[in-house]
Amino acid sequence: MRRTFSLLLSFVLIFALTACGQSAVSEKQEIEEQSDAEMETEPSESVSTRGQEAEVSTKTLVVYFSCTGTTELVAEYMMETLGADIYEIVPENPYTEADLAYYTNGRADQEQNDPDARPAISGGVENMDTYDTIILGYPIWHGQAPRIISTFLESYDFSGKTIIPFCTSHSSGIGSSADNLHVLCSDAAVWLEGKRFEAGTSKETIEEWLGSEGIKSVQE
């Protein structure tokens, strides 16, 4: 009788120990599974954060007006270097060779002699609010920016934006052209010093200037 009772007691103890062991293993597996799940969710949070940072990164728009292609080429070099967007100021009434002939009292001469002239622009920048930096390029006409640049600057609110002018010319510097444009913008716009480029300026020279001004690629 005692022997039978001892055997039953032994079976009970073995069963209890086995159940405890299985419970411990199950708890350990649950802890490991929870840890793995937490590790899997961490990268998703990092990706989401990086996405938010990309949305608030600086966006640059290269704006230019060009009749002969000189300013256009410089603007394209800047676009390629920065990975920026680009917008061409297109006159509603295109300029002809006769219009551009100096000292003939043609259209360009008349406009430059009239500070209030505002040639109309065809189209516009629909998403101007998304840009933080505007690089503005134009040729020099009679020592100043073409009046169509004044039209462009008076067409948008540049408050809080940084504007960096550049010009192209055979000999004239940027001179007072940038200063005269600056007054057309809101006082809340940051206007930086401009730069003159001559015809045939290399892409490497453009890159050096952008670097010296601290203008970095939007892809960095």
Ligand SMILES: Cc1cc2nc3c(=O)[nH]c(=O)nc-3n(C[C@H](O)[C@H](O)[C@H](O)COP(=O)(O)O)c2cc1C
Contents of the next structure:
Amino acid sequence: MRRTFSLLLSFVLIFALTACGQSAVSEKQEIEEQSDAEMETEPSESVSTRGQEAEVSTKTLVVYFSCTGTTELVAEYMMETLGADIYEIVPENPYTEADLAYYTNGRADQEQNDPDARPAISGGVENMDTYDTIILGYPIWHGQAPRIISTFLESYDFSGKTIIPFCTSHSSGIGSSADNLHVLCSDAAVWLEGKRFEAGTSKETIEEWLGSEGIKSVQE
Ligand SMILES: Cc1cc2nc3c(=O)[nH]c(=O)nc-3n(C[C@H](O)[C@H](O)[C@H](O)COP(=O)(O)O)c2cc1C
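Now the other one: the form predicted in complex with the ligand, given that the block above is the form predicted alone.
Expanding to the full complex; the earlier chain stays at the top.
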């Protein structure tokens, strides 16, 4: 009788331990399944992050002024990289070699010495309203943007648009050249930090800069 009782007791104990073990296993499974499920939700969060990035992408116009092709090449790299539109600021009265010879008191020197100089532009951007972002490129002339850039900025309403300046130069940095342009536009224009590129800057460098600044473009 006692033997039967102890056999029965051992059976009950074994059963209880097994059941306990199983519930511990299923708890562990539950936790694992839960964390798997949490991990699965992460990509959808990053999808929504990507969605936000897509929202800040805008329709971009690359605008440039260039007399000897340096700024033009950089602008074209930007246009190609972004799939953006491009517009060249063409002076009504083209600059000759003599006009551009600096420290000769030639035409370019004289314009830079006169804050009110506004060289006329031939043609214009017809559909400026459709652009959210303007990338604006110019050569440095005596530390500043050429006065024709002032003509351009005063010709349109840039309210609500983002303007990203860049320049090329022989050796000068962008300095105060971009900051000094802000006053020519509505306060509602948003100016980003500008960047100077040297002659011969590669397309890869331009791509890297656009990427590092998060500059994208959605063209319609
Ligand atoms: C009138 C004039 C003034 C210039 N002043 C400067 C200057 O202050 N600093 C500088 O590094 N380069 C200066 N440069 C050189 C140009 O900025 C440089 O060659 C530029 O890359 C030319 O661009 P582009 O080929 O697009 O016209 C000047 C050029 C001209 C014509």
